[in-house]
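A single chain, nothing else alongside it, follows as structure tokens in the form predicted alone.
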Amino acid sequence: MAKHRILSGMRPTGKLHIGHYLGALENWIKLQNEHDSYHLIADYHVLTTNPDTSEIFNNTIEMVIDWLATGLDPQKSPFFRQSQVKEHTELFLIFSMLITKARLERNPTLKDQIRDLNIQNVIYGHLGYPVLQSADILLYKGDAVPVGEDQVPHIEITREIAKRFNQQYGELFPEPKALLTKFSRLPGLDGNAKMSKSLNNTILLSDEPDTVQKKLRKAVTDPQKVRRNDPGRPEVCLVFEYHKKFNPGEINEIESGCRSGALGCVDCKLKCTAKINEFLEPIIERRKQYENRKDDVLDILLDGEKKARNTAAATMDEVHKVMNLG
């Protein structure tokens, strides 16, 4: 059975925290060694909702060392930035002309954004996101996408541009599949249901053990747990949650504790502290040696630009022939 090649991406917003590891890095991790994948930093997209470009490189150093500290293997499956592979751009307005303005203003992922963003003024570039995605996708032919469900509508985007474009131009590219991550979502220190750097309710995978505890000493817990022989409800508790991707094998004993009242939400954290400082220590370890060579981490990210746009290079010119441009 062949191999499915799998373009999996992420804005470039600094160093990462452990939602992004169990939304994204853990599963690409394990798919790298199944799939031909190819890694990219979505620069550009950043765009969309910040034009503010200071601190983009700095930004993709950090998130290159996280990603190579908690596994990621660039002779595997290449990192790149869409900024350096001018196909990107190229694609992108080929897709353009495939998609009209009323489908991409159905995008529910985009009327999320500009909801919880605020934002009064929609600009081209962000209304055209998925467009630009499909791009980044199908220049590599991939026909798998590793996602979370918000992420979903985008690439039901992408199957249609692919299906249009190969209806009027001839069979070129595959219609992807949206590979749903498992643990996708991991709720921030202060409950919010997402983990974000903008909410400062992140651990980071970079934390030491210090700062490790003092964020999970403010972690909310059962608002009904106000003593410690009070009883629990661990389904309402962020910190079980964590307990549960972190501490598997003492789940059943800290959810019969917290019902019961035996165990007090601050031993429960000090449980969940350990067993997190125990899964950072060796990313910690790794990333130390990695920001002591940056101009190791510039050229593994070369040596990647260079696979992609070689890939990227012979896609479009099955572009150009199918498409009589020469």
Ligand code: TRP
Given for the second form:
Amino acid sequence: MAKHRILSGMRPTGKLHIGHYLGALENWIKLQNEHDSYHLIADYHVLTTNPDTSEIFNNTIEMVIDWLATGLDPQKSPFFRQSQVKEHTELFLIFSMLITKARLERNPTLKDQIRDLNIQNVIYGHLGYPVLQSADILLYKGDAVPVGEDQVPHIEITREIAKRFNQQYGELFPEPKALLTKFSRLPGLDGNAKMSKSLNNTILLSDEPDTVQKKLRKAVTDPQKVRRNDPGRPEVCLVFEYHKKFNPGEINEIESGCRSGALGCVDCKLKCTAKINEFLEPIIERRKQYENRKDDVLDILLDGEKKARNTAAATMDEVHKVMNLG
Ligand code: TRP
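Given the form predicted alone, corresponding form predicted in complex with tryptophan (TRP):
Shown next: the complete complex, the earlier chain at its head.
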């Protein structure tokens, strides 16, 4: 792959879970070594579905601690809050003139959110969610964006806006592509297809070993495997999914043991717990160092925001120039 300018982003919702790691962070960490990366904290995007900002700072710091603890390196790739780089709002306004309301209403991710969150009246800024995201990406001339499936429509809108801008005012922006994360979604402990904080079915990156054990003990398994010797169906069991990701070395034994009935769910879950705890141990260790140094975490953001501002300001100068503004 040629060298890219990567722009990755997350909304600050607090402590992250193992699904965030497999679905995003693992990939970001790899990419930061091969490409120029910027890591955005989409704090304004939170407001599209939640006006309450009382926890936003705390949630931001907790998320950044998880970024640091899993190995994202702010020296290689600046971390910054969208709200601290004013150029995001400026470019968002300009981009909002380059896309129609009808196009934004067709966005399938918006339709899913309206359904899932049971939203009666869509806020103007929520309709504009992908327009702000386009500004996030194009301010840094990001040409590759690591995302999950649900974000692909937003990258398509970003490409359309870039194309429209370039046609109208002159070639300035790349048309970014989505780098799809290979991992399918990690299921939640309750058997829901998605691990998600709002469903309360997560294993956090900060969960201590006994918490992981308790959570896994309650995890849903194959309902047909009631007693230890009953043959089970790994393909319907979420614990088997976790084994695939965290215990690939033993996967064949686990599968045949489950199918034959030789391996009971209790033992299977204990094996899985041990592997997940092994994975989490160094993360929790590193996390503890940062938990006592939250001022240093803020300094990391302030430093990243300086770098991000430089890049963003240079792009806005170019934007103003090609638009004959100022
Ligand atoms: N919409 C993204 C999400 O919910 C977060 C985000 C905001 C983002 N701006 C971005 C992701 C820019 C990538 C690039 O996951």
